[in-house]
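A lone chain, given as structure tokens: the form predicted on its own.
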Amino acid sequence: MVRVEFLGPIGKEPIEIEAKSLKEVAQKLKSDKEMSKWLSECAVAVNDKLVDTLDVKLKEGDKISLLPPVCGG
């Protein structure tokens, strides 16, 4: 199992899912209509390290964070 956290305005509780790669996580989240809009906009971190590809292999206990864009002033 891996833990998926949704930060900022996404407003969704963390979930735990079975996935061997970020590609699998993305496929599972796309089935959630609410989440599908965020997927193209969010940065993704695995164990608090930003990644720029879905070709990341995951292992038991990994933490995936979805970081939506934010505005600052």
The other form holds:
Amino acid sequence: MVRVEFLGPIGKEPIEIEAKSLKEVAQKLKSDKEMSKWLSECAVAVNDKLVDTLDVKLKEGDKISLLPPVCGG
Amino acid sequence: MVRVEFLGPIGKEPIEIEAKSLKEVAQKLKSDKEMSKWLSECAVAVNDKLVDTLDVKLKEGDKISLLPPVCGG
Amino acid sequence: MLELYRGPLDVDSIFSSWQKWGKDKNFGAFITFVGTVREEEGIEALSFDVYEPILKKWFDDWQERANEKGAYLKMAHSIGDVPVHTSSYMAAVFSPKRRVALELIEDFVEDFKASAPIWKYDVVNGERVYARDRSQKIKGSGLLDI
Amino acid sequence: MLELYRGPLDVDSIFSSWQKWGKDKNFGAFITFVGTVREEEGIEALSFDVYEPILKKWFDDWQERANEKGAYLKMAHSIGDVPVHTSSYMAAVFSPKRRVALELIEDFVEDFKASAPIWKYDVVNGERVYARDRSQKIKGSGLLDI
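Please give the other form, namely the form predicted together with the partner chain, since only the form predicted on its own has been shown so far.
Below, the chain from earlier opens the complete complex, with every other chain and molecule after it.
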């Protein structure tokens, strides 16, 4: 199981899903209507490190975070 | 008579000279050995306004200031 | 150093401690940016969510980059509600001389706006509304939109 | 506003009064530059001569330029001796949003260095030595060298 966290304004509780890669995470989130509108807007971090490819293997307990558009300051 | 002031590190008391133009001021200062080394380094103001030409007519009581290289801050 | 505070920043006291730190370290140039909540369009406050683990990494990367140029960075940000006319953000660059500080402050603040994992909300009639229009997608966004 | 002080600047109190002024005026961005005397090469202090009439004109021209962009400038400088680890120079830009302030602070500080009628001396063993090597000729210098 990996844990998916939705940061800031997404306002959704973390979920635990079965996924061996980031691609699988994308496929599972895509099927969730509420989430799919956020997918085009969000950056992604694995274990608090931003990633720029879907070719990331995941292991038990990994944390995936979705970061919607930001505006600090 | 016009008044010529020497600012900052020049360390020379103001002088009053007879001059109808900035060019005449330049000629008189040139003859002063102590001053002539400063002339290539100094900017010039007439009545506290920086000027960029010698073609400035002067009238009684005008103030000419010589400004050596600066370093504020 | 990265400092996070609940509510508005005590700007004077943060400035004072930063400025003391900088002069003791013999830095000749010290630049601060202060961001203050403007009164406009009837908002009562802005409100912020901060994701600290990634913010800290972002800041540490910048710190390293600054250190390579002989400079040092500090930053403070608010979490939660920050009323109009109070401040939510301070950034500072210290360097031996002015050039490096003047260049870094601009790049540091601009990249903060584009990349720091912080989300802003307008507070209107006590309600928190995500400031989507003023927000920027982090570089690489849309990765999961397959 | 241009403020001149004899001796070192009281940086915290100047900052505090500027920052209060800016937030009351509803400026969202406030940037300050602070120049502090570094301990190096055995100097005890720096010392400054200021020619106020031309400095004021130079500052007023910059203020006008800033106002056209919706921004506002402040500056403070020391006259006379300023010991190491104390500050001689502060400059500030206030603007509604960050971009204008980030651009102006750089140009304002750089032009200050190149044009403001202020002369710097190292104070070594109680003696004032003109810092000729670090000084810049004002644009148009040499006019009288005919």
